[in-house]
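In the block that follows, a single chain appears as structure tokens, in the form predicted alone.
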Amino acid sequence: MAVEKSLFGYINENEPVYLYKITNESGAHVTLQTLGAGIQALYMPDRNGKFSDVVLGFDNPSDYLNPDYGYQGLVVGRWANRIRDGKFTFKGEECRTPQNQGTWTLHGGGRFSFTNWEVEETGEDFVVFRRFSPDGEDGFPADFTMRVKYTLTNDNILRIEYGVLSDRDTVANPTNHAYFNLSGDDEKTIEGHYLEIPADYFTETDESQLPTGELGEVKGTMMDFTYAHKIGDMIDTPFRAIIDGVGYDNNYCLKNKSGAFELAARLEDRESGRRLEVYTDLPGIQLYCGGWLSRDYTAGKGANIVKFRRGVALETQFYPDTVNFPEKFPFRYVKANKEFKTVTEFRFTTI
């Protein structure tokens, strides 16, 4: 089946965003948007063959422009997660980015995530965004363009391949900030979701959870998901490398170390037999569980209201902060007309 595409409606009082829908044999469908080139709808079956939405989102498009309902399903770039003081030095060049989230900078600012995408190409079963970042954007060095393909594949795979071109060397760290509930039903959280991350450390985290330079070592503590078990299990209990209220928000450390293309995450709602496994060959992936989102918010699409601890979110990543500490945890830049990539899968079956 073709894409379809549709209007989905305006930002910015005139300016449209469309959606992108691909759907597969077996009625699986995600639906894509420019704004952000991100998932704002992605129908999974449960063990009985019904499909329901397992990402959240919103109906009207402004509303993904609010940082406070944070990203969601949206691409996150130049540098996803957090850098310390909204500033780093590469290549002797000291970098400064923008201050959006207190004193540090929060997802290379939001501009990948707040503006409307190119779509470069389709096909049967794909879409490929593209942006192009001038250098010097949001103090980010280096003339630098992204390009996300999304596909989905009969067998329900929805495959991300991020790919940047620069003119020199610089920086990157895409992903996508979709938030899954597997469960299907409006009023449920997360937290009775079992999860599964292959990961012996974290990265230590000070006050503000910013990266300290150190890792932590998850056994024998609430961080560790080395097992199935869920979400909700330790998720209010106290730890030096939680706030406390807000749970899980925090970067594992994958045994993925040389690139390889492995199992980052494994997420099961048990009810109806959802599962999702998430592949990467990035070396770190944060989970963050919803839990600076209000309890009190109504937007979202239908009865499927964005709000505390909807949805989980699984970011594959660099370690957040590897800009300030590129000697100590794992990296790779982007060399000058050389194409960078990553690749995400989110692998959904049924048990």
The other form holds:
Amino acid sequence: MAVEKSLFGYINENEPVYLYKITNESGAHVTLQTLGAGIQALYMPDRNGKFSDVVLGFDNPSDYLNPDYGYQGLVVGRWANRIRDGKFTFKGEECRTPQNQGTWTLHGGGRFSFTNWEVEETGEDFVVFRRFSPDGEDGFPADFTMRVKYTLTNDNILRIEYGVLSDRDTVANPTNHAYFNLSGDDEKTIEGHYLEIPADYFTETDESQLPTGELGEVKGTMMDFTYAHKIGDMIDTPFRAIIDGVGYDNNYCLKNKSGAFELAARLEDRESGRRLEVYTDLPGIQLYCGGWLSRDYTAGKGANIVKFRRGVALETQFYPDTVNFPEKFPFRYVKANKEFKTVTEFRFTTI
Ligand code: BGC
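Rather than the form predicted alone that you just supplied, could I have the structure of the form predicted together with beta-D-glucopyranose (BGC)?
In what comes next, the whole complex appears, and the chain from above leads the way.
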């Protein structure tokens, strides 16, 4: 195994974006990009050993810069998902973050995902990306360095280790925003994929998808993925936590509130036989099925187009807007000069 570097293309006219490809012994491979420390392609075998790309994305690096295209495969920070009114108080300091959507902050609100990251180190089977974010960038406190290490193992695990170092206490909620489609079929949506999420509760939200602070019980509702069933079974059921026409875009409360490393989701395409299991030490996972992506989009990778419900994002995270519910929602913050760490794994097998 070795990491191969190549030029992807240019953003902002003449700024190069590079790709780093890691191939394992079985031929499975991941292509990472310096832009947003993102996953650009991920080839995994079906039950007959046929490799297909299981993540959505683009041929043209500039397309990744368009937030309407949904942060395809990019690392999101400093704070994933929403912050009500773009403000919170942390350790007595009032912080104001960009209101880049409606009146709230989405995905940090700034350029965190949309810049080239440095490559700090590569090895046989890993790449480490790094981004420095100065004190006050997008309103967040502290000089802040995030490192993201991707490792592809020989047993088809893509491990993502996030590390944050800051010069004073601050907050962080890193995630990766890959959209999976395990079918290897350019036409299929993810409605036929089977999904299981071991969570009895989800965070209740208002009409702007901002947490109210209450938890809703999944039992007896379309939100229940405690048993495996097709994503499409109930996706268009009218329900208070769902925006009509969009479908799932909700945070599930995982059981590992204490930071144990546990199963967070199991996704299967039973036709191809590909199975993905997501493991994390974080307490939440956002299930987002690409319902905000337009049916009319035409950009993608060849005929594999980024559009309505073509991919499902399984974003491990602290619950959205935890910065405004630090006592109520499970949380740990970044302590000065002490590395804050979190790990997520995408484990691929076949059935
Ligand atoms: C959010 C969606 C958003 C998507 C792309 C998800 O994490 O919950 O509302 O459309 O990211 O930005």
